[in-house]
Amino acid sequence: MPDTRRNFLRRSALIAGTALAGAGLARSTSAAPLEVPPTAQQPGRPIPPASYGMPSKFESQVVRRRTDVFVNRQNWSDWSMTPLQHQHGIVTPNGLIFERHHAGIPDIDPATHRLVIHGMVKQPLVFSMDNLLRYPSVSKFHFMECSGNTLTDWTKVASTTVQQTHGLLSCAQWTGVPVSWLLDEAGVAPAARWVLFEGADGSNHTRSIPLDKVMDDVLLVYAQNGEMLRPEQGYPLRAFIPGWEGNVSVKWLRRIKVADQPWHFRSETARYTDPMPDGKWRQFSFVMECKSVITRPSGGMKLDRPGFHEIQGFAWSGRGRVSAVDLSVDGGKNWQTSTLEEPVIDKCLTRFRYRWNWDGRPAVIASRAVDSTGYVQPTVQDIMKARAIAGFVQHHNGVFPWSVSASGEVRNAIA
């Protein structure tokens, strides 16, 4: 008699249950009956008249944290990092998206905020927030990564957890107006080639962006993950430049100027440049290249016993989609293909999974991503062939290993 779909599902569940029990992930239900907990015997908290939902008190450890490597005596120009080890999908909750500020967080009244577009345009324009909110909007899922992500761990162990090594990375749904629509309205001069974005914070953080990129996919963002921007994320308005280093997505945006050449601001000369082997420095290295990292298990965690474990992590590329992620459990000697979890979106975090049957012996686990252009995530040794790795070096997209000891402890294994 042919199997029905119901019989197939029952048999699959039985096989899966047996396998999980053998791995220590399930236990027999033939013992005492399930107890009725106190929470099932009384009413819970009532719904208040008005509130903003908060995480459970039992998740209080899931918070942004400042770096434990560079310790500043003040908090105005610093980072706070996303706890990637606790992120279960590709979208980072708004309260956990990493922060990077140059002069603290301004509180800007949207009723008085203005955005100016001027320079090499036919008609300079001034927008209020009400003006911008009347435009049709678009929503896009994209990652955002600071160019300083992983900068403390090039050739030696400095950080302990994935939050500290890779936590200047988040992913969100960004909602706003394409900058191209407003520039078309202003009328860009034929000789224009660059665009200035300036913030209204105390540092007046400003960056030069090629006009071609601006007209392609740059957004004026006022909402994130379905709500208006948080103050630390640029409220009430910011630029968002998909796939490029986070500092070019200028927050608290107040001014856009069009010109025929870049401005060479301090953030484009003394900062956010890359040292090269010939003693020169590379400017305008905007793109965040293809990268990946294992988030579970990762530094600070411990495997409780040998057997089945699912390795999980994130991959991303500023040039397109992630096409594959390879996994190694022997320090890069051999690689196996992981499973990519849908959706796989352009310039967005992609989640990968790999089923690993750990034999209890020491291991070194690592991931290696490939993007839709064919680019393969390099090792640090590969990067050192083309760049000078010394001092305050950014744009680290090298393969990142974690060691697993015989006792199951997971540690940073970059050295």
Given for the second form:
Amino acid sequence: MPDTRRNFLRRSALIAGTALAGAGLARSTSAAPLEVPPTAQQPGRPIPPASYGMPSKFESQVVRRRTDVFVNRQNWSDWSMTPLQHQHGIVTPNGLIFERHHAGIPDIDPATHRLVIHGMVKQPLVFSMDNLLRYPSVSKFHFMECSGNTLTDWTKVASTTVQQTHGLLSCAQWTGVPVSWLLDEAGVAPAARWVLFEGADGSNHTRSIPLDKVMDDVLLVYAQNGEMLRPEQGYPLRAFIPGWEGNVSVKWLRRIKVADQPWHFRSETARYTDPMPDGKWRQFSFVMECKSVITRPSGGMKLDRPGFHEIQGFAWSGRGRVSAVDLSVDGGKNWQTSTLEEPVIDKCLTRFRYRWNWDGRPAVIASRAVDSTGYVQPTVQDIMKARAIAGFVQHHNGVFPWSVSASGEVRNAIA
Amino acid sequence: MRSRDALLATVLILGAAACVTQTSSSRPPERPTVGFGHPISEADVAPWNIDIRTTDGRGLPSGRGSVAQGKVVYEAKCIACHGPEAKGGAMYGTMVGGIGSFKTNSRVVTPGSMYPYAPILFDYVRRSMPMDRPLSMTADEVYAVSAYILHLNGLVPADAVLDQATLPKVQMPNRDGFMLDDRPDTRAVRCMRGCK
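Since the one above is the form predicted alone, can you give the form predicted together with the partner chain too?
Entire complex below, previous chain first.
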């Protein structure tokens, strides 16, 4: 019963939100007389002595969800997705940042947590969290995207909502210490070329990372959006590798080992590699290439009437800034530039907006991003010319269309 | 000649700098002059030092295990999720077969078809398996279960015994199956009118 009521409220809010201005019909209809709301006639809840604030009870539909395309038979090596259709602005709230774990979520006491740096260094070093918090801190806004984002929807429609098609994507302000500082302190050997990151979770998840990238911009992160990391985001310490696939930003980080060559772990051979047409696999495909998606209107929504609708979405690139986002409302035949909302930050979600006057006829809407290197977001057909799209294929950054029917139903139109 | 080389070097450096500026404004500030790490010896890191360089097996511990022993370990610790003879079970799909499937549209990814180096199996099983008690198996058990899975994939004989010397020598069919990232691999153009 409460669920039904919530759904009704949600639908009403959506209809109200999408039909506000522009439609002459709405303006000519006389509104009902206003009543004084009961909340204005009595005190609200008192302020508790101590609390952690939670969203309104009327927002309970805004939650992470697991994929609806298939059901994993266990939920330790699994994932949950960010409700992008409900995200306002570029920052994902901490409780909504997507999850991908390989053996569940450990609860680690920061008082006992240790990070060790060893291998091809002059002096192996160990750090407590107190040690790490003594360094000057660095805070950066960056997106994080799983390499598997959108992988269920390459050549056939599988997912319904943008949460299901693109929700392995989040954005936060990450705070921590540059790994380069700590590696310099340990004294990296001249012949060193690669670094291993290893987690303290039950999968002891590990990846080989090129030293050049680590020295360039990789952070040891202990906080996100102004508070210490959430347990599911690696509390108390994780790596954060700007612009690269999420699984290299190893959570619950406990070990960094320096070496002269990569380890070729399972996580970088049998997993997180991309099938190629000649039976080969592309390895160490770290960068998340330029991509965008319309989040409103998006799959599962309904436009209640023709007229004004603001199209909103996100664009991002692991190689730099978003320089433009083009918008098509005719299935990709013609494109117009959309408006990018400040701030436009390197390797960060960028908000685009486009004012659309829907004529009420069936339409296919899509966005196409361009980044600061000049790279243009490809279509799935463009990608298929270069790669083998067969099976469980990652690194899908294709243009993603939504169809709008004459009755306003918005649906996944990838195929 | 020399000045032209110098000029070329300058152009290259400027080019590199411009490239870095364009793609790496995520770069952090200068390192402070202080440091708060505590020295530790490699000997004291040893309990955590479990990674295997899988190309040649460097880091593999002493110990050994046979296919027959591996079957016993597998049936005690792995079968509940992975099924009899690693053909797929309650939780996961097959870990056997798929060799030769990568040029078809139904690629079957298993340790046998996919791993380029056999020590990957040891590294992964030891660090992550069994899922309810990772890091609990002895080196002998991990060698044994690795031998069993390799045998089920037809890559070692039924009487094989694997250790730090023999495991890296197992020839994996996907040894040369990988290429380095060469993206961007698309050349989309920014068509604005009358596209497609």
